[in-house]
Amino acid sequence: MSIYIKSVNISGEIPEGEYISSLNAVKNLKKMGSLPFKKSVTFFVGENGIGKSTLIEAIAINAGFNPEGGSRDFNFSTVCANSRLYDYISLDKGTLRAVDGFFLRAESFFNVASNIDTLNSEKPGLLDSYGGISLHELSHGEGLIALVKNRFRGKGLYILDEPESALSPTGLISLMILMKSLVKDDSQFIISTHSPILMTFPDSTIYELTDGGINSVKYDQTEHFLLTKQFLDSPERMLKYIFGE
């Protein structure tokens, strides 16, 4: 098992005026001081607005990745919307250096695919590393799976922000199969997700980010899993409750 990032740490005083200081994920990380990564796969889960993606982004930038996604070689920018959290954290890195790496964020996947096409026009043959076809010629989910299958080469650090947004349940299972193979090949994943399916990945750490703290939990203890199970066990009863009928 290779751990390329051992922990994320608060290393600076965040000004009270910055919006990131109001995010519960940031507040709770400040209280802890440090958050360890002890497994090859670590998940961040929690409600919208808690700060998962902001934290994932800051980790990725500190690890040398482009804020909008891609490998460490990507340097394009279509919009400057990243937070400044990366200025106030540091990463405790392992003794081994990742040979490969990629930052994948759902909201800017289109921009990454476009940049790959641009780079291929400048350096023909680059698309071979992504399956030999423009990711724009595939559906969002197909493109994501093609990216992981062809571009993720192993012995790498892979940071994914809500990959499930593009994937069907079958696609999620395909992603997990690819992840398992990459983990066996000394890779580390840090993933922000809402998917109860993805959270079941074996021998992983799940950090549930809530208003009250950041806690390590089992997948069947997460609010996402419990609510989804409750709904699917009795959708009619849940719909009556939701709609007040």
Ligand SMILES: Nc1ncnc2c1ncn2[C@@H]1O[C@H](COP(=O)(O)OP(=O)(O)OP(=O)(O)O)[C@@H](O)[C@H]1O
Given for the second form:
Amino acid sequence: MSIYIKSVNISGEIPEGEYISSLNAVKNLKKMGSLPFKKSVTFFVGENGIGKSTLIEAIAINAGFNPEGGSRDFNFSTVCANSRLYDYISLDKGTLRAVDGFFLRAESFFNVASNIDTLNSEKPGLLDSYGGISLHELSHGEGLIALVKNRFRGKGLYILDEPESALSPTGLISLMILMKSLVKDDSQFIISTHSPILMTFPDSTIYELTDGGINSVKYDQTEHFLLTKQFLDSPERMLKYIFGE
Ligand SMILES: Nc1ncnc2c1ncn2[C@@H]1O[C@H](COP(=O)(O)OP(=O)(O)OP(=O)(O)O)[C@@H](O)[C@H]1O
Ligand SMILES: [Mg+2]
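Just the form predicted alone so far, so send over the form predicted in complex with the named molecule.
Let's see the whole complex now, leading with the same chain.
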């Protein structure tokens, strides 16, 4: 097991005017001082808007990735929507440096695909390392699996924001199988997710972000897992509860 990022810490004083200073996720991280990454896979889970993307984008930028996503070679920029949290955090890095890496930003898979096409026209053959087909000619889910299968080479740091959004349950299982062999090959993943399936990945840390704090939990203690299970165990009962019919 290789850990390339051992922890994230708030290291600077965030000015009052910055919206990130009022995010509970940021306040809670500040209170904790440091959030350790001890396993090859760390998940961030929690409600919409709690701050998962903000946090993992800041980690990715600090680790040297382009804010818009991609590998460390990518330097395109479209609408730069990232927050300035990266200015106020620091990463405690391991002694080994990752050989490979990729940052998959939830909103910019399309732009990453376009950038690969542009790079390929400048340097023909590059597309081969992505499976030989433009990611634009694949569906969203097919593109994601092709990216992980062909471009993630191991001994890498992979930061993924909601990778499940592209995937069917079967596709998600394919992703987990690919992740397992990448972990075996000394990779580290930091992932934000809403998927109760993905968060069952063995030997991982799950940080659940809530307004009250950042807690390390088991997958079957997360709000996502419990609510999904309640629903699947008895959809009729849940629907009656929700709609009051
Ligand atoms: N430019 C901005 N100005 C003000 N507030 C912002 C800005 N960008 C994001 N926010 C707020 O920061 C909070 C955290 O957003 P973030 O995208 O990190 O949430 P998230 O946990 O990733 O949510 P989701 O599960 O929906 O992806 C949200 O409440 C959002 O409205
Ligand atoms: Mg998000």
